[in-house]
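Encoded as structure tokens, the following chain is the form predicted alone, with no partner shown.
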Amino acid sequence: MSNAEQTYTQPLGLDVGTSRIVVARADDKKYRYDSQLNAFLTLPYSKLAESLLERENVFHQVQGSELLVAGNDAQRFAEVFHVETRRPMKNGVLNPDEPHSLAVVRSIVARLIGPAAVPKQRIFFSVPAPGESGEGGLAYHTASIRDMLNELGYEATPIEEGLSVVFGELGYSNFSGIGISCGSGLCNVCLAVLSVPVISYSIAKAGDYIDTQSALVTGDRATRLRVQKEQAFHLNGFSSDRVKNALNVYYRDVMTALADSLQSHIASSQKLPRIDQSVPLVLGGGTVMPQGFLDGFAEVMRNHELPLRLSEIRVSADPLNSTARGALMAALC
């Protein structure tokens, strides 16, 4: 049972995460988000179970031989079993080595925007920026998308996640700035004038790998170290805790990371318009979320000279929901 609202007719805007799936609706002037995680484990099928997990209303579907349980559920059971989660999709795409990767993601997109209650509703959807490496298996990971959201009725169109925090995070400055979106997968970057995007790519440095650079060297499971990233940590420097040590250190890289791709890519870029006045910066996604993140970001950045002045660095009032709030606010323009 999906849940839903069908008598919502208005546009949708869908941040498609490599760690979470938000949806973002309209009403009366307010934004209203739903998410799930994006991620499963698998259990072995026999009636008794499926009949269990019925009676629990936990959220799976059946493949076969196994039962998938999937988006918030699946951490719930992760914790019981004492395993890690399985990840559908990997670097912002689905994941090609997950064989269940395009169901577990239709079955949590389903259950969160249902079928569309018109005919074409419109739906923004996130989806990465190229990286360094190229494509990366980016053409397929949106059609696919788009073919599952047309599938359910809806007239579907894809927005790259830096420009959905632009649109999301930059209407007092007419929407152009620097919109940052910081999530599992990827960071994704975009430099907008005036809504166009004139700057756009993507590093896989993110969420995902300062969780397991940090479990390698702590010996901890990453999903634990997320969840304690997201609740409880807070990037003050070293301390006598080798797990916010080694947090602390592989936020640092991603830090400098992002910095240096922003002064390469502005630096080199052919196409950069003539900006005569200073711009905004804004960063969303949950890996902004630690407390002590925009301090240790506008130091980097200090390090760092960019050929365009900077009015402000500044991390999202709701960072998790920037994307999805963004692409809502493309498709009801």
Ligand SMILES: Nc1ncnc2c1ncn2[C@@H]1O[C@H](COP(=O)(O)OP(=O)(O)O)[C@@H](O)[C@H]1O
Given for the second form:
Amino acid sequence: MSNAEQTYTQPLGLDVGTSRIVVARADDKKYRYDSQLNAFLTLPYSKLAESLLERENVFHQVQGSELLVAGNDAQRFAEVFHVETRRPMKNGVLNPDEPHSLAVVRSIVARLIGPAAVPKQRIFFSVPAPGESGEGGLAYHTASIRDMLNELGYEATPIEEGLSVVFGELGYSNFSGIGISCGSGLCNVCLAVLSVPVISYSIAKAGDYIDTQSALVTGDRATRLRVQKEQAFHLNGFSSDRVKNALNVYYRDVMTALADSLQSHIASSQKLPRIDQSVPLVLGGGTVMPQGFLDGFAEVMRNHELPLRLSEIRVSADPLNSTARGALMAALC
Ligand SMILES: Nc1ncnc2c1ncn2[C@@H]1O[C@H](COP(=O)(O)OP(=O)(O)O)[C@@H](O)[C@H]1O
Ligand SMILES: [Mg+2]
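We have the form predicted alone; now please give the form predicted together with the ligand.
Expanding to the full complex; the earlier chain stays at the top.
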């Protein structure tokens, strides 16, 4: 039996993201990741469509009069059937306008991790921090995911996404510093001192905002902008290409909003402990992937005074997995 096929009984880290769900496992000091798109599509039920999906070995289920295809297969079959994929989550939490939301997330999660291999196997799962608009369904989201994991036999603990990044990236600074995850719906931020979160919040400007705003000004579809953004887009000031220029403008908008939020949250915090040493700031999540992001963000930060000193600003070496890895490291503690 290969390593991958052996039963895994160690703790797990789970990143329940708006666009992707990622699981991290620890094997002989190495981390392994699996992910699925957090997306689905539905088709009217027919015997023919069902047998086609079965023949193609596609992950699907029957829901009343519909066939539901979830995860990476949804993307593949959206093209085949000329339909749009839908998302069970929005802005970091279960989407209240989507009746299938919980069933879809449950089936993707069950597919990624299966039932617990041993009773009370530990799992830490990421949740967003509160945003400007308040609670926004966060308690419902957290309880739903926890119940779902408990039903699978796990002992599940939520961890805020920014704190996950601190756990995953800032071991070398005794888990003190600022962890930021920029995903599709949100940027999640956490300032931690010795692994204890001191300031934690989210802002609702991230990858989706860049896609939809750029689409508005170029007259394109947001999904097309997203593809262009993810392929060979560099952040570098002005470009003569309309699409690249729009993406640049809205990237800068997100970076400025993030820097402004850091300044206002940290400056206004009543509970900021005295931090004598300078601390690192690390960025993860898919939105920090384009070349030039780090330079652009560092430049924006130069115009922002913080009441603490930063030793460095850096981007995670593996931004797409930094939340899952951090949740795993917290579960292993
Ligand atoms: N190579 C890339 N370049 C630019 N943006 C990317 C890249 N890969 C992913 N993204 C963007 O990152 C976001 C998803 O990030 P991720 O951390 O997976 O999100 P979430 O936590 O929301 O599931 C999306 O907006 C996606 O378009
Ligand atoms: Mg994420």
